[in-house]
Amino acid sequence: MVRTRRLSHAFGVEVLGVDLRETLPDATIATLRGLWNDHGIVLFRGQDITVDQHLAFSRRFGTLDRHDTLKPFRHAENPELLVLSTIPVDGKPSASENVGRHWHSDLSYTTRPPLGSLFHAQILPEIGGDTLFASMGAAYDALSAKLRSIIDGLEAVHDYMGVENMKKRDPALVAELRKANPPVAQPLVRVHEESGRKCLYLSEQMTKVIVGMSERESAPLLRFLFEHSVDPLFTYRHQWARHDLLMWDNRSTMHLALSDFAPGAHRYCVRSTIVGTPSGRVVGAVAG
């Protein structure tokens, strides 16, 4: 019997009394997968696990991404792990220092966005470093029936180059990321493959235009949907503790890594990513 505790009104659940250093029975994994599908995020506190244990647990939920489109952020020895760190490397800022500082769904700008991610917190600032999550299913459900009928068949373009902090990154790194990640048109409403639930699928910085419309025509609708999706009613703020492992469902949630900690304070976390099903199509730099 898996014991749980709700994390917020709209979504999220903490699992109690499970030790991820152990090999869990298939029935327990099936229960955890059901919780993940239903609640969007699943939290395990106090998991002092090794890299191998992290990866072994992650593989129980699907094939792991080797992060070929995000090579600058890969773990040096384990390409199935991304490193999210503010710790300088060889006297230079970490390549991932400013990653995730905007609302987003991971790799929505690719044609195979991940099913989800498993994020392990290892080094944390004394104060701050929280992550915000938003339930895109709850946000969709709260729309009027009329608006849902209008947006259900629309596509919107996701462009990684639209991220504001791209300007702060090394130009050579930006060029590499641009080459690997052309703009992609995705459904504005995505259907969760396992639960069948409809979820909004957009982010403020990467989603600028609806296919078949100009940017000017698209802007009011996209702005409304984004602001609606991050209403506090649909969000959860996670205050990290060392050795938290948190799973988020990339198909039904967005997240934002807050830079709410002092300069010089450091954060080091690793993330595995479960490969998802194909979605979207590559488009030109200008869509309409």
Second form
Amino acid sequence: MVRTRRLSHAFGVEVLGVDLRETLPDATIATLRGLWNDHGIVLFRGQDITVDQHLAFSRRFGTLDRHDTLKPFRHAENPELLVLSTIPVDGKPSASENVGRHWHSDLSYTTRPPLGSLFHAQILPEIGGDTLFASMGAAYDALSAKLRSIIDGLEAVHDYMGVENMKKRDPALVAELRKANPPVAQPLVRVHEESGRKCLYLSEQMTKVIVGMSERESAPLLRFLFEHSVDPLFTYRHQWARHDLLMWDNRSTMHLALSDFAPGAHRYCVRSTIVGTPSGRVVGAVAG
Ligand code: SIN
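Moving on from the form predicted on its own, kindly provide the form predicted in complex with ligand SIN as a structure.
Below: every chain and molecule of the assembly, starting with the one above.
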């Protein structure tokens, strides 16, 4: 029997009394999977686990991504881990110091968005370093039936190069990311393949245009849907504690790594990513 506690009004659940250093029974994994599908994020506190234990637990939920489209941020020895760090390496800024500082669902700008991620907090600033999450299922459910029927069949173009802080990144790195990630059309409403729940699928900086419309026509609707999706009613702010392990479902949530800590403060976290069902199609250029 797994004990839980809700994290916010809209979504999220904390699991109590589970030690991720142990190999959990299949029945417990099935329960956790059900919680993940239903609640979007699942939190375990106080998990002082090794990299191998993190990866072994992650593998219980599916095949691990080797982060081929995010090579600059991969762990040097282990491609199944992504490093989200502000700690300089050899005197140079960390490649991932500005990663995730915008609302997004991971890899929505590719045709292989992951099922979800397992994020382990290892070094944290004294204050801040929080992550915001939004329930895209709750946001969809709160729309009027008329608007839901209008957007249900639409696609929108996602482009990684839309991320504003790309300008702050090393140009050679940006060129590499551009080459690996051409724009992709995704459904504006994604159906979660396990729960059947409909979820909004867009984010402010990366979703550029609705397919079949001009940018001018799309902009007001995209703006409304984006602002609606991050209404506080549908969000949860996670204040990390050392050794938190948090799983987010990438199909029904999005997230934003906040710059809410002192410049130069150290934050070091690692993430594994579970391969998902392919979605979307490459469109090559940002056009309707
Ligand atoms: C991410 O994986 O998008 C980064 C999240 C975070 O650093 O809080």
